[in-house]
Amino acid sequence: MPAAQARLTFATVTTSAEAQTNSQLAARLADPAFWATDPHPHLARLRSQAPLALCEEPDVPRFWAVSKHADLLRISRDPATFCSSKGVLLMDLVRDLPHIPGALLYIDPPDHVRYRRLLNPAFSTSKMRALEANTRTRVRALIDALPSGEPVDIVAKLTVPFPLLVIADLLGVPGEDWPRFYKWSDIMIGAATEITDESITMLGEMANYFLEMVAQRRIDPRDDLVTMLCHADVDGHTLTDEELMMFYGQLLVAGNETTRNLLSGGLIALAEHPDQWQLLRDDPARIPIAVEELLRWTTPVISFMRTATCDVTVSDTQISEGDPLLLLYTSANRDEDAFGPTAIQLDVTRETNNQVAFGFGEHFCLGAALARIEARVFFEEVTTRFSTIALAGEPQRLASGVIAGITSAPLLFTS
């Protein structure tokens, strides 16, 4: 065999070894149990053998993980090249997408703009504003319920009932209806991976909830969310009750499961690095720089997914129009390229933090400032009340691809 030709077949033997390793790094990424497990070792893997690798196995959606904070970022600024309306979750594959009026997650522009015009007065900076002193008063009553001296588990004490109450005052139904909305958010969340009989029954639960909400506003209107939706006018057309039970199943989920997770993953790090708990005790107005460093860390929202709507080149690699990509965000935010040389290592000083933990472009998370705020009080709050806090057990953690959840996570605090 001649030497040209010999290097040609090694060569193409290398690639194809090459693409068949990245193509079963990129499958385990569709194991909701392998994000129960710590990722990040993975995610690295991917970030530097194969930034954006094409998943070819049999069982498994075929798609694009894209691991790379700059790539995800150009993705998400262009939507007319790579749209929501084919599916944002990876069982959106394999399963026939129906229409949901409302779904934001699924709608592309200009129809997504119209939505958001619709939400961005509810979401106003001086409106969350106004929820900080009664979102003190929250997590306030809830630190001095905890159990003094004794380990106690903050997911279902703490960080579970704070952002639901949180979203009961916005939305203006009563705060004690919260373990309702933990079950339904929980629901809503586990339906993503898979839908079941309880699923469907507890989701049809939630919407008769709101429609007599609803009912009740129409004819005695108040000062809140539920109101202003359902007498709002969309281009001369008030919202179907199924856009009104879109509307708020979204913002019962995305007001507190990325909340939740931030402040349970945010007191585990902290946690486990004392020296960085000790500099918010030391100097409480590094903490606003803190939350953005513990949305980097904790990453709430794992992934979503957008299609190639044409044939495309991200980082000299060739997309086909239909292809789906898989946008990693827990990935990016470990990205050594965009936050250096320390990008594996928490630092609540860090400075320059372009975290991409609300998403970006034309999804940006709709509730980051009232997240921002809830986190920040928090932060404040239980670094004032305690001196230390310690890992009391090991964390538990949700087996999903798309929420970073914890389930239980005993801690044990000092005052």
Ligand code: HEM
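We call the rigid core whatever largest set of C-alpha positions still superposes within 1.5 Å between the two forms. None of the values given here were measured: they were computed from a predicted structure. Numbering follows the first chain given and starts at 1. What changes on going to the form predicted together with ligand HEM:
- Relative to the superposed core, L146 undergoes a C-alpha shift smaller than 2 Å between the two forms.
- Core-superposed comparison between the two forms: CA of I289 displaced by less than 2 Å.
- Relative to the superposed rigid core, I200 undergoes a CA displacement of at least 2 Å between the two forms.
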Contents of the next structure:
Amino acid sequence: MPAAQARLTFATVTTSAEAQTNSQLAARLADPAFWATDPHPHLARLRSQAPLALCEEPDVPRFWAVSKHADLLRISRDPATFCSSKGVLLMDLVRDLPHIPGALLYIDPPDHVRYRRLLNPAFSTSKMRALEANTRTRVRALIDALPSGEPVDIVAKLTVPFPLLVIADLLGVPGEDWPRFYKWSDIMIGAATEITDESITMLGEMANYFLEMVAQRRIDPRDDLVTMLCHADVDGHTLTDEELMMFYGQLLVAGNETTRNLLSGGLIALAEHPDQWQLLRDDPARIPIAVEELLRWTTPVISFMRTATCDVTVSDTQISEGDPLLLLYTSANRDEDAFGPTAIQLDVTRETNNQVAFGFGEHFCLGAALARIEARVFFEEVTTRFSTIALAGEPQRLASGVIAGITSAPLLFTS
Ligand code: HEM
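Okay, that's the form predicted on its own, but what's the structure of the form predicted together with ligand HEM?
All chains and molecules follow, beginning with the one already shown.
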């Protein structure tokens, strides 16, 4: 692969806010800059005007935008008809997909089933609960280190380090290594669209780090995820070194940016809704339910794609074999048909919450139990420690159609 490849973005999309046709409405979703603004009015329009909208604009890949909750579930639960192996990002439509053993998001059954049987036990709720005490210690230390009486960038000070420290604990590596994980995770994300000499060097550095760790754990097993995965065996199949490297890398990316943005977006939402913050302070037992609502509200993963493996009908719309379908989790999570007339309101006491922030079906998030524990512990600690939180400046949002990212957000905490 050439060292410097053209950056694959569709920022030149020619559609505007006044877009009228269904195709133009869908095409806006392919522009990363669109996602740095409030996408919800546009998504609401898509849901009502064109729940399945086909993008057929010049210079934009051809794809269906799926904005309704029910359609997203129907597609996600049928991986035989809607596969992942032809790509899960819009970018994948304009590049050659490399075959990477163990890249879970891109694998279909039956191989996918085999991988998940091997991995699921290591991520069970009971296994993740064992990490809770450590996780609490990590967040308390970060809160203790916050400067008092002045605005704090919660991204730099809290929500970047916290999930990385938890992943380090999960893997069984020293917590001080988290800045390297941060660097590697960023490089892996960048490498999905642009391979540079620097990314090749850094990915090599990461592979060596993990290979060394695997070699150590093979001779000196410990009670950690690295040991568990290098010894995992289902039907005589164990993970190869290549699969293990890919897997640890995926954990860094999948478990880091996602959780970070749930926590950043959740804190911002609570700062903007002081009544909801107060509800949690009054009764911390509400926090597990609030976490589901914050997952719905923030939806850290905006979209993933599937490809139709045959001609098929979805909600009376004819989809052809080979058609890509973009599943819009962000839209499904505000769908009035799924969440009722209060779908556009933040309600941390919402009891019935069929949110799809972790996806659904075959590829349902492997780290969901861990993310839920991290978020619960995080919000328990901040609501106990501070009486109020307020925005002290405008949060900066990432221009990305995949991750609902917040790059900085100054907040003022009052004890
Ligand atoms: C708030 C936090 C998180 C969110 C919103 C989230 C979201 C998602 C979503 C939407 C998918 C489904 C992909 C699809 O259907 O194609 C997914 C898959 C995945 N997630 Fe998460 N995730 C989170 C945290 C984590 C954590 C903490 C880990 C691991 C430590 C993790 C590891 C994975 C992996 C490995 C997959 C691929 C599963 C598969 O394809 O079988 N995630 N995640």
